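Here's a solo chain for you in structure tokens, the form predicted on its own.
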Amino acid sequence: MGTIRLTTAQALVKFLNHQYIHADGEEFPFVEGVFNVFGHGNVLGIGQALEQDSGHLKVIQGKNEQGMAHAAIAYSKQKLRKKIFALTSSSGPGSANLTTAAATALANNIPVLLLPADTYATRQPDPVLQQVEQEHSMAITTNDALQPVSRYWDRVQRPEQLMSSLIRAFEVMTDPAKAGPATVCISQDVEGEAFDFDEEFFQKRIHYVDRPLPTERELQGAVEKIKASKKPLIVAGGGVKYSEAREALTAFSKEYDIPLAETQAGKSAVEHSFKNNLGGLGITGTRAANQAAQEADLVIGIGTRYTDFATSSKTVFDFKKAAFLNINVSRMQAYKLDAFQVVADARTTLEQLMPLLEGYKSQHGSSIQERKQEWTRERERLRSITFNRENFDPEIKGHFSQEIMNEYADTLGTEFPQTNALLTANQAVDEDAVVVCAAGSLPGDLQRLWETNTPNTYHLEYGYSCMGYEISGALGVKLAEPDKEVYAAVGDGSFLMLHSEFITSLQYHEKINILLFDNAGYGCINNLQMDHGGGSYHCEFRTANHDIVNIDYAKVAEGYGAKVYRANTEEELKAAIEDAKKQDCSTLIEMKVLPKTMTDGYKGSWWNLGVAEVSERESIQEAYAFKEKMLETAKKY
């Protein structure tokens, strides 16, 4: 093998050209393309680079460095972890604005790669622009702000130190158990130095993603304790849609009569329409799936992290009757809750559980078809509820008076309650649509009330429900579904927070629906707030003089160059989908929807929160105390 000269640059971009994956049996290239932002630290080096070879990769200019990394994590995340996006930065405040990024993929297990630009190699610049100085390293740079929310962190101050650092990069993120970001810091001079690269090193390389085997012994003791239980639950992760298992774990579901249970990342991992689903588990879940879930005798956890939200706080379930079962491929989450573990894959497992369970069947009965028959009449009487203006008793959220709400139907011009427009949605857009969203009250909503018919159709960044994901996130999602409508559900909180990558999606012909939930606030902490015995304080969007402010948020995106519409009834939410449908170029629906018209959380959907131990407040003292009762029956570890 000879030597190829290339600088750091040209050879990282090389290199990214070159890296294929290969699962269940079919290969394809790993490296979709490149998001960037340009700026000194990268446009001469990785700038360069790329204009000058690109090879197969797609350049997208990005408009903030987060927004365009949640577009590469949404990207990866649909393509359920088998295809990324790396994203360039420059040194110091564009690489600053990655790490709320990092975080959001390494809480969510999703590879990206990362490549910030940093200070010289040399130092003899030093200091130069936009580098940070600390009196007690010459080494720290912005981008060690990246090491704690990196699955892999490295640093590249020679040329051939790229080889082994990539290499180390592509391992992590092609790993089931640990895949997250990597980051690979390279020095802003280095990217331009010249260096012999063995030829060897640009190789087609393939990364295989093989599908870990359960052993004898983990087979024998799932089937133990699967025999042994009489109302067992599966809850369905994300780890579900990471292994493809829907046919399998349908099958095991309704072969062994066992209901099952949906985490945010898990839900539509089986549609919604599968006979033993019950739908969403925990504080956002539905009452059908908490009930199933504190009259288990067993939890069969499938590509699970058992966040506080799905197990609402660790009181969903009963501890002195539940014993736990955990199938996941990390050994970390696989030892949650004291659980006997099977570290392997899902489909895998279960396709070898189903013959060694013969002869057993649940003892649920018929009450899984009565509590889904059940939940879906609470779904129509939440569908049915309306605003009076006369008497607002709302039976969702009560906490603000009947002038109050009066004031902001007067203001926002609007009766329309949140959970009505939701499922009005939900009805008018295609089966086949995917919803994007990730913080605020919409997550609540949407995991109670958003039917899935079409699998891998819910898209939920909950694992650190990030504000300003989802419009970031709809763009990822449309390159990675092209041929689909993309719907980012958002409220005017998060749309506020970052909504930069909508004009992205319009600069590149990519095109998204963005669902404007504006109730002029950040709603769901104030009922947060206001639910622990707290005033509604600096949570409303109100001016000085305490008017509510009402912004033309349709006006913003029709100067962006979006098609707008205005929908505060029933009848325009509908024509207004219909006609988006029709539109080449992104969407914003903007919604004036009243607050406290949210969903509210049924019985074992308790959430654990700092109440204040010491207060003047009745109120207050009362939801301390409430919360220390519920801790009793919350299991320690």
Ligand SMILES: Cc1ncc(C[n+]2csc(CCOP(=O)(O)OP(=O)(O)O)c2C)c(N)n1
Contents of the next structure:
Amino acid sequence: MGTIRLTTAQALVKFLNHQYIHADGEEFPFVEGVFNVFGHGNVLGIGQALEQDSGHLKVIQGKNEQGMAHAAIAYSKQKLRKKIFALTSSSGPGSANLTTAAATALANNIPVLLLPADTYATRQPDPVLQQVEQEHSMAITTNDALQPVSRYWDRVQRPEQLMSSLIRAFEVMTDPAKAGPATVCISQDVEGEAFDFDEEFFQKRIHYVDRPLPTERELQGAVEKIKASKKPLIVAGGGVKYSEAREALTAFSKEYDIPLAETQAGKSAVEHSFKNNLGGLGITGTRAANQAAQEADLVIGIGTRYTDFATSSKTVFDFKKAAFLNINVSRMQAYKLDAFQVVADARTTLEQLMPLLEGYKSQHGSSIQERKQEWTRERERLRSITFNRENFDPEIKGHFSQEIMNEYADTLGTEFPQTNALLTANQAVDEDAVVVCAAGSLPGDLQRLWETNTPNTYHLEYGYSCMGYEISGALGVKLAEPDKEVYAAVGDGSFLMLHSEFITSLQYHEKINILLFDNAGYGCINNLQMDHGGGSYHCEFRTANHDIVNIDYAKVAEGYGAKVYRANTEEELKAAIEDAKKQDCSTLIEMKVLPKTMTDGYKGSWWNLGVAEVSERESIQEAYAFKEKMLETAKKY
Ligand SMILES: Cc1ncc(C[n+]2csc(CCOP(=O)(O)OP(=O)(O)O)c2C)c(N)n1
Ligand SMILES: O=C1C[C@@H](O)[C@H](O)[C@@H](O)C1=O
Ligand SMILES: [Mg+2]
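Starting from the form predicted on its own, produce the coordinates for the form predicted together with the ligand.
Zooming out: every chain and molecule, the one shown earlier first.
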């Protein structure tokens, strides 16, 4: 084979066009497209290459580097990591804006290809615009800040380096055990530099995603653990989704009568209506799941990272009696909580375990169904909360006086409790609609209350819980699921932090719907500070005169060209959602909701936080003492 003379950027684009995934007998292109915000660092290099010949790649203009990267992450997450977007940014601030998103991808194990421009390889014009000049090193650029938040990071300062660099990047992104963001920084002069690339570099490259099998020893060990247990509990994490293990997991759970609890990443791997599904586990979990966790003598963690939210900072289980069995493609994850480790694919392991457990039944008996029914009643209660101006007792108790609650009701012109609003929305959206969320009080409400019976329609970024992911993420999900209605459930704080990609959705006619829950503040953080003995300090949105800030978000979205609705009652919300379904363009439904009306924690939902050890307030001293008490029974590592 010969060579072909291309610029580095042209070679990059050509290579991206020839990457394929092979999974479960199917083969398809791995890179769907390229998001871009062009600046002087990439427009003449990667920009020129895309303009000349982008091949099959969709080229989408982003509005904020973090936002477009969040969209790319959401696309890949929704596609179960089998397809990605790449993205190109200019150097300096463009790459700095990618840092938060790279960390989001890393914490969630999501592959995405970041291509920030770098400073000049020749150094001739140094210092160039946007170059940070470190006194102790010429070699450091803003892009170095991406190193700790990338699974793979490289700097390309000669055209031929691109070849080895990209092959490594794709190896990392397509390995389920180490999937995450790959960052390849290309010097801006090198992007346009030409080289005689070997033609074979551009041949179709297939990345095989095989299912790692459990060993005989691992299977026997797992069988022994399960057979010895009376009250096992399955914890279904994100790995269940990525392994597409729904059928295997439900069959396994049903056959051996083992209840299952979901993490944020694992929710909707299995439908809500599945009889043994007890819902969310941990800090934002259901009473049903947390009770089953307290009782468990064996926890079968499948594809879970056991974050503090899933384990209630290692207190949701009774560690004196609970043993752990972890099934995970990542050896690092499988080691957690001193578990018996099965380092293998979830679906294959469950399929192989099935026949080996014949004759086994858990001793849960009727308790699984009783707990599920009791939770359904609690959910009903949360749907029908009514505000009143005399003696309203919100879910989050003892923080705001009636006077303050009335002030919110008057200023925002609403009596709508958040739980009622969310449950109304859940009922009104299509059965296969996808909900996207990341931060604030909504992830807790969603994990407890949102019911879906269509797999992979609950999309929570709760590894990094990054405000601003919600709307950008909804765009990524829409690109992945063009035939479904996609809803970003977002608080006012998150909306204010980042909603630039809402405009991108309008621009490209990729319809998304924003469900905006405006409680005029950082509600969940206000709850945290007041729950731990503090006052209400800088978490409500108030003016210098202490007036509540009341923003007309609907008007803002109208200005962008979206179809907007204002819905402060159940009837208005139902009507808005129905009408929004008929629209072709993106929509925003603004709901003014009362503070303190989100769900509260249930027993077993303790969170270990950095409470002040010394304080002038008795209430904070009490909070610290409570933390010390909780740590007595928590697992220490
Ligand atoms: C980028 C980022 N900054 C800060 C935080 C910390 N944080 C978590 S939730 C939150 C407030 C969220 O407010 P809002 O979106 O209005 O939701 P609410 O809690 O009021 O429902 C903050 C500041 C975060 N998660 N992400
Ligand atoms: O600090 C936080 C508190 C959580 O309740 C919230 O969901 C999350 O976004 C966060 O960062
Ligand atoms: Mg808020």
